[in-house]
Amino acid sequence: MQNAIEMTNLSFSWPGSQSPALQVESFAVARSERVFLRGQSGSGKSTLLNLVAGVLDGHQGALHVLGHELANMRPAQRDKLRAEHIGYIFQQFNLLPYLSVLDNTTLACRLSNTRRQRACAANGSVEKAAFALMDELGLERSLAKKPVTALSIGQQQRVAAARALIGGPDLIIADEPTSALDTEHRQKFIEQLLATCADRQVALLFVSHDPGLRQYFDRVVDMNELNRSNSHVLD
């Protein structure tokens, strides 16, 4: 079975830079594996995530995501791969404030027919798929019609996770998703997210600077060791 992420002799330089911001000799994430990528600001972790998500291009070396070599794909093809097969949990959530909890959760299914079809096949409808995820992540169904701005930070983070997971993506990328949570809510969120990813056999690349989270993951990778470049870019 192909890895969810596989990179070999990967390097990336910002335009005009004299040295690469990112140099990775070898790194892979297996299908359904949950990897904790630890790194401080400036270690290159956000650059790596954006390359994996297909947001950045222009890298050297090999970068395969879900069996696709991103360097061989046009921007529209990378956008389609991301929309159909990758869920992204952002540090600042990036929820749409004018939409309800339910509408935010189902957004990916409106942007991708593939995600919509998967959700319907698994649960009967997109709405039922959203409610199933809300149940798994500990969000009360009574919140569905509320604006996301009415929710607590912890609840908003779980909405962001549900939005990323709906429609059966093959890979979840999480960029510092617990930075706004206190210790109690952080632990609960991590446990719920990992349980949902395990149940659904989803690969997870989870980035954080918090070493206290490492105990929850299959494998821990230090970004400072992974990135061989002596020149770091601010994340």
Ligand SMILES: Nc1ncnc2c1ncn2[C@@H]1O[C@H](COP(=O)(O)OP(=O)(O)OP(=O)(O)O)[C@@H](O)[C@H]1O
Contents of the next structure:
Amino acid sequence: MQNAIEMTNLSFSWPGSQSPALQVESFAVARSERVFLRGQSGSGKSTLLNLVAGVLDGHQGALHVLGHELANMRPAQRDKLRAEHIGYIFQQFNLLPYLSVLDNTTLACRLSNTRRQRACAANGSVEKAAFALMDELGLERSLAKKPVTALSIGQQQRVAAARALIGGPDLIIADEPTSALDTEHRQKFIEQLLATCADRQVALLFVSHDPGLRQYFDRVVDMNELNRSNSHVLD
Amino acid sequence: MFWIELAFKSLLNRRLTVMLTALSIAFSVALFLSVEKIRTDTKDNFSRTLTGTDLVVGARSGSLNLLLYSVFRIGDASNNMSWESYQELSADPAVAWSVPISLGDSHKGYRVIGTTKAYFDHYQYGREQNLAFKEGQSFDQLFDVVIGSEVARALGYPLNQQLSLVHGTGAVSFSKHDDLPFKVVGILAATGTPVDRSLHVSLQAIEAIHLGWKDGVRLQGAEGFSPEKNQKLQTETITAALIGMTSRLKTFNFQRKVNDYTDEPLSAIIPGATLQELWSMLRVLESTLLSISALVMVSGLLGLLTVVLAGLNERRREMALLRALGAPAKHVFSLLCGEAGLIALVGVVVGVCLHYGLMVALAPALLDRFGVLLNISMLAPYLFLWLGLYVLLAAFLGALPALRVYRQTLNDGLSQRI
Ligand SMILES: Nc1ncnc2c1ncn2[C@@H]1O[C@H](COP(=O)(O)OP(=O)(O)OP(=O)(O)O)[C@@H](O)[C@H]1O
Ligand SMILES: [Mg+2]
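Right, the form predicted alone is done, so what does the form predicted in complex with the ligand look like?
Okay, now the whole complex, with that chain kicking things off.
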């Protein structure tokens, strides 16, 4: 089976900058593999995630995501790939403040028919799929109708995880999703996220500064070793 | 469908700022339309105050002054013209008809005009429309009075109402002719001209109430008018005369004849030309009004831009989130543009309603105070064009920040920056 992510001799420069922000000789994430990517600030972690998500254009080298070479895809096709197969979790501001918890969770299914059909196939309906994920991630069902603004940060990140996971994506990308949580909530959140990913056989590329989390992952990758570009070392 | 729902919920979430913006646009649109309406209708009304009359003749004065007191009943005549001159001039073969006018008295602030029955046949306004009686008919008896529509409406006078006139033109006057009551025999239909605010009596009636008076003061010991005594009522002076020529071509010759009249100094003016002259003096006011409403429109747009820009950081996160969920960048862009356009559209629609409400509410006061008859009708085509352009401009202004966010989301990728 192909890898979820595979890159060889990848390099990327931000427009207007001479030296590449990212230079990766080879890096792969297998299907269902959970990878912890760590590295200091400015080392290009977010840049890498953006390239994988297909929102940044103009890389050199090979970048395969779920079997597609992103360089060969039109922007609309990459948008579709992301909508159907990738879940994304931000550090914060993951939710639309004017939608309820349930509506935020099911958002991915509204943007992609494929996601909706898969959610229905797995759980019977989009709502049931949302509730199942809420159960798994430790969110009480009574929260479903609440506005997301009424949630704690920890609960908000769980809703974000549920939204990323609904409709059976093949890859979850998480950019420091725990940095706004305190240690206790962080442990709990990461345990539940990893358990859910394992249950559903979803690959996870997880970025964090926090070395304390590495124990939960199949593999730990250090950005300093991965990124051959030394532009970040300067600052 | 999903996008419309999302846009709607997003707007609802920011309803206070959005509503205020739409409202500020609505106010600016309503103000703009109302100023435009009043401007065009005033102009229309104004230039059509007196039509069908070829010349207005009065004692020598500036043409604007003559027009103001004889047609608009603003101010007073500095001098009168003698009845003999009037007789002689109107006997000219070039004159088809003539109507004498005698001013100087009033009733509760409304001017009284002494004239002849011919006034009702020859006074024309608008597109050469004649005066029409809503009720009753022309004066017949000495103490009959025909009142304009506004006088009837404002004072609530029905037919047969008794009233008395006062000397002078103030609303409150101590020199009343209240020993001689008049009776309303006719009420004219509304015209939107100063006729609406006038009371019409015969020249004889004017003479009758002034018997025993001189220069607005009752003469000590002098005998007033009493119906039994059958006193002779001979008009000696009038204020002005409306003249119709047998042919328009003869107007200028006759005008020269009047201006060169040797027995007493007289002036003759062509009302259409003088009305235009007067309107051009008001043009400063007109363009001031126009620039005010243009500025208000601009400030409405700036308000919209401010709101869109102020909410941008929050929206940037929203856009990054939607992008992460696989939303095409184009959708994100149209979401922002459509929003600005929608706010402007709602603002314009509310503004148009507000405008009509305002016009309906203001119409009686405008007619009452300023004699402007508002013709409440469909918006003029050029206004539709303006409003359409306004909405487009608003959508465009909304597109500027949208374009910024669009570029940023493309460039930043999914990083949520400030
Ligand atoms: N939109 C951008 N335009 C230009 N340069 C950028 C942009 N975003 C990031 N960079 C540059 O790319 C490099 C890597 O940034 P990146 O955000 O990937 O770091 P990071 O490892 O995610 O850091 P952190 O841990 O602080 O989030 C930095 O030197 C940064 O200045
Ligand atoms: Mg980062």
